[in-house]
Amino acid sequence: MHDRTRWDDRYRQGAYSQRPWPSDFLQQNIQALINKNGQSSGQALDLACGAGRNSVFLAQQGFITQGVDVSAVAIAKGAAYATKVGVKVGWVCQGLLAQSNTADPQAVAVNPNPIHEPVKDPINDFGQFQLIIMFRFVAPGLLTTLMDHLLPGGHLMVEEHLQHDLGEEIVGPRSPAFRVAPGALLAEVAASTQPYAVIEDFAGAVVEPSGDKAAVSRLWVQRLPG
């Protein structure tokens, strides 16, 4: 099944509707992020934005925000939410993975479970941003490219489900394909040619706002001038 079809179906069925709050990682650091930026009206990009919880939050903080997701249903929900709370967000319905950007039924028929790989640069025409975020979406190798889309002094914040041995009480995907190994996020950034500073690098268990326990890898880096 094509990624867009699969995610459209999930959002129609109410996926994540019980998780309307912005990412804890983003909320906890937004003031520090604004202070480091010096102002909160920079351009922000929310990749794999889903129904827009983080995109809307950034717009509420004064960022000129663009949300990108493969699901048109999710984008429509995000647009409705932004209108309801009275903020403007730019929305783009686009995939970030190679499979997401093709609708070749013969390819799916030959290999119904293809390996998900990022396209070379899925946001090639998007320009550069003061802030790029990507939460709970695994796209191996994409972070290296994203560093080129940061303005000097800009920030990249990423949170992914972490591969772990913390027990069955951990929520989130069961397949390791949808989790990252410890250190994997920083390794992708290190493969970039851009100079950077690490502000936060965390891997471990956290308690979600819902009270559930999750295993996550979090990375926050700043692109340095030069």
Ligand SMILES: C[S@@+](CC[C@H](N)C(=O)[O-])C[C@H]1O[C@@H](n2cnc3c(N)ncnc32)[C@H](O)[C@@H]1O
Second form
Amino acid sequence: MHDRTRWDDRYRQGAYSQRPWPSDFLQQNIQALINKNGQSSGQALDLACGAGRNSVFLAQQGFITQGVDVSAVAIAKGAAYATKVGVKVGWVCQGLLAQSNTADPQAVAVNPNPIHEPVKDPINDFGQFQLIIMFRFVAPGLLTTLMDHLLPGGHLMVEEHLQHDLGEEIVGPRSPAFRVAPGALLAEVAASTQPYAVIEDFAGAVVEPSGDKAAVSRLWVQRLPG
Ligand SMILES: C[S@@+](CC[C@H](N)C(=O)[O-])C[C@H]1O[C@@H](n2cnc3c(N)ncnc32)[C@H](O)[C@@H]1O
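Please could you give me the other form, the form predicted in complex with this ligand, since above is the form predicted alone?
Starting with the chain above, the whole complex follows.
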């Protein structure tokens, strides 16, 4: 099934409506990312933004924020949420995987597993950002490209479900295709030609605000000038 159809259905059925809070990883580190002079914190991009929990949070913190997601239903929910809390976010309904923008169901039927398709540069026209985040969406190879979309001094923050052997109580996707191996995120960034500094690189178990236990890989890097 096409990513858009599948995710539209999930959001129509109420996916993540019980999770309106922004990501812990983002909230814990936001003070290091914002401009404390009362000016805009710059342009931020939230990839696979879903119903906008993190996009709205970034807008509330003074970022000029764009959210991108394949699901029009998710984007509509995000837009309604932003209006409700009184912030402005730019929304783009677009796929980030090679096949996710095709309208041709045959092409999807031939390869129903687009997650393994190589990604070129799905945000080629978007320019550069002070902050790019991508939370809980696996797009192999994309981080290498994202480094070129950071302004010098800009930050990339990523959180993915982690492949683990921590037992059944860990929540999240069952398929390893939707999880990353330890070290995989940093390996993608290291394949970039851009100079960078690692600010945080974590892989392990965390307790979600809901009380659930998740296994996550978190990476926060800064593109260095030069
Ligand atoms: C687990 S949710 C995470 C949403 C959001 N980042 C968050 O942390 O709340 C995964 C998101 O990826 C989006 N997605 C799935 N396939 C996609 C694709 N090919 N291109 C862009 N977004 C996609 C889904 O619509 C969904 O919103």
